[in-house]
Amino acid sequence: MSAEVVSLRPRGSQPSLAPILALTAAGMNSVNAVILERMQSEIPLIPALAGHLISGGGKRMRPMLTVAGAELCGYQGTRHHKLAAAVEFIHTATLLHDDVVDGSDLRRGKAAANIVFGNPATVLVGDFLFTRSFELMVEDGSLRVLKILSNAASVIAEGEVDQLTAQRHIETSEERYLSIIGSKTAALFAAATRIAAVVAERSEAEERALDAYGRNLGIAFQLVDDAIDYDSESQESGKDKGDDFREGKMTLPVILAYARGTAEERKFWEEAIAGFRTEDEDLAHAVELINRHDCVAATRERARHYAQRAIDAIAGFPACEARSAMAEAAEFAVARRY
């Protein structure tokens, strides 16, 4: 699979999610119906809390990749609708747990669920959504799908724990950072895309190609997310500006700024990541240092590398609307500002 994917967009135009949104619209309507049905419970708090996050917007990229992958594979059935819903439930559960761990105030531009409903309820409803996801997998009946998605859930949990242990450790390397985001973000992107090939009964090589597409797209997506934390206002990103900075997370912009900095600048980063420099003026100084050393631009450049790897991964599939839309989605992941 070494053919080159050539963009069909007019030269100079900005990449957009519009093609993949159009491609997956009908399928995502079915997926959303499953999500709405399976988030219900006789315990009123469960749908209220789950709905607070699920109805709060978001791109739904992961289930959309399952639907798009099925289109790319020419799948005509409906099994992937429940599986895409399972993917979204896994993602939503991890977001709920993340907000408790991070003590987040905002999620997708509004109060995080833990702020509205409290930490215990948020954790337990996250657990409920995990169980719903596994119910959907079992209903599908494919042990291969179950293995792929259950492994992804395990890897995500490992990645989150690894990120927690790396927090406030200034010596965190770029290699470890990439390992963390490869687990906590890219693993679900990869699994979401790969299962489309499984339900379509495509070859092992095509499974691996879709896995590679999702994995590289997920890394690119997270790299840009981490750049945005030092490059945009909270109303654009849907979270408080500087969350990562105040939480002492060693994301790539910080890793690069520390590596490129003077002795004085490195001392600032050591104090900031340790939690001693977290005021607004400290955040402003951090942004100034990151800009001084072009760390946001460098992070986006690395994201472009992974996005191109994602595009290359699906180059062996026949040229079609789905391949073009998925390629443009990878380009969009890097170009986005929110």
Contents of the next structure:
Protein chains: 2
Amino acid sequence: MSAEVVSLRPRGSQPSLAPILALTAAGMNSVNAVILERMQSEIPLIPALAGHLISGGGKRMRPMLTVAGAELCGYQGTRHHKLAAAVEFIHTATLLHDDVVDGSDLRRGKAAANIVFGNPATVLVGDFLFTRSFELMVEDGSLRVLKILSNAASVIAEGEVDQLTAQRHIETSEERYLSIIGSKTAALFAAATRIAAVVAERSEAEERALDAYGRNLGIAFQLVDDAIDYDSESQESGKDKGDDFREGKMTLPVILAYARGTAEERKFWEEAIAGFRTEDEDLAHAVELINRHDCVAATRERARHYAQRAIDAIAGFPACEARSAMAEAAEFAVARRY
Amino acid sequence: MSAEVVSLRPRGSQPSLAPILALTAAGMNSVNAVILERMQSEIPLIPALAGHLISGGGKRMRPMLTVAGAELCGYQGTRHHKLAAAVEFIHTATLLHDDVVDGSDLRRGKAAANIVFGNPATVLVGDFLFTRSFELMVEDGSLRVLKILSNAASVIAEGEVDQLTAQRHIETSEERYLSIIGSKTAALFAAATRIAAVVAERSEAEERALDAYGRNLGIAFQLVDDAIDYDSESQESGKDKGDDFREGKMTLPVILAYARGTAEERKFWEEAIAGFRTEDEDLAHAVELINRHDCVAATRERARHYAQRAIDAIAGFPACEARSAMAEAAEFAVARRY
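So the form predicted alone is up there; where is the form predicted in complex with another copy of the chain?
Full complex below, order starting with the chain above.
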């Protein structure tokens, strides 16, 4: 039962990231120092472009999971700082390439790197960060960690291509969508958390538990991300609202609205996802249809299911500050409005 | 003296790739099998796009250097097949990203992947091949090889960004140009050859010798590539002739023609590299100026210097078929017209 796991939090209060932020604050300071140091290069364009995105903030969820996982495992060393930075570099590289692929205008509330620096530099600096990530892992020297993270990176790339293939295809199923977000998002959440158990030299079962926590949290996180893009009650997400709609991305709110819609509504979705309805009034209509069929709420309900699985995956660890903070982070992933 | 090293070849004959192709034929069959097997994915777009480039041929110089280096070291195992495939995947990934960055139309004599499949898919499949390359290295399990290749990959990415920064800048020096091609091309040639000594468990000095062979060969190779783009006597290169000119790339033939030119000629180069002279007649004029000042020949002379250094770098190995074939490959790199 999740009630036991999240017992530190008063019933009825809103879940928050505050406990996991407090838990990981010291560790994340070290991780951020590695990130800043290792994004440097003698080629000035590299730190300029990388810094544009990296100093733009972001929640740093993935390296935070490595640090939190290390706390949960009682790890006392510092190896995970470099590895957490490697995880963030993989993520940053995929964000840069995503923004080129999607032709994004906004990222983390400011102009996307591709807009400021152009597509060519954005592709190449993404490549640089990706290679730098592998250099960090090789410096650490654990083949087991290298295997986990290189496999995750490969799965992410496959997921990105799969998402591209599904784009503008109205017949995309919920199963296919779950497979895509499992690859493009959850694989790195899983790997980031799992490697904490590896550096702490915990058992294979504990590795798998951390992997399951990260994977389920990642799915919940992405589901809510995709819900927010159509949620009229959410704050700004830092990217342009309606981007998914205009790009014809088949996310769960759309899949559900199409499945639950009337024949007339389905015709609208077919035209919209094919790219023939991209005006502001079309987006407003899409939001209205999604609300009419409770698809934002249904997407959040799906997310709740995965968050619960994440919480239960780490229930075998002894009760401690780290376990409570990680459980609340999973609850937060569902409840968040930004 | 190189005369000793290349003693198997009759004086006065044209240097050829035939000896290194014969030397590496069996090994390259195994490497090609790994390449074909490991570019597969359940996402059909991945093998379709990767296969478009990979089945388009190419000389496979880099994996061939790994195989040739293994022969030179008398290595009897098969570990280098997987690693040579990893090297080719790194190269393939950079070609795909280069074509997006340059907006190329042609590659290896056919429509470039970005033209056939679009920029988004080309970026993402490049990422996939890059991650697959690391998976292959991790499977091999040598941290020393991982260090050499991850460092090379990082240096390549820096070189690509540096080249982008130098583009359309007429004041780029020969030194800067050499630094760029040392990173974007020679680093992978060096690493590809060096890892043969690692798997063969040869001495550090032998590792460094193979590294120097590959690095100098890579510089010679790129110099001649850049010469061919302006060489009226060369055959088709498989890419569009004049691409470098239209993209404002500061390659050595241009650097020399600018340095040796009159005030009027310099004005032409300034306008052309800035992007204001991109018509066919401008390209014809550029070729004429480059010929007037013997800049193709001068670039080939520079290449000859590096090829000689490559040949001398492996002079300490006992005379054998592999050493002769590698020496002749360096001579071929200078003499080639395609």
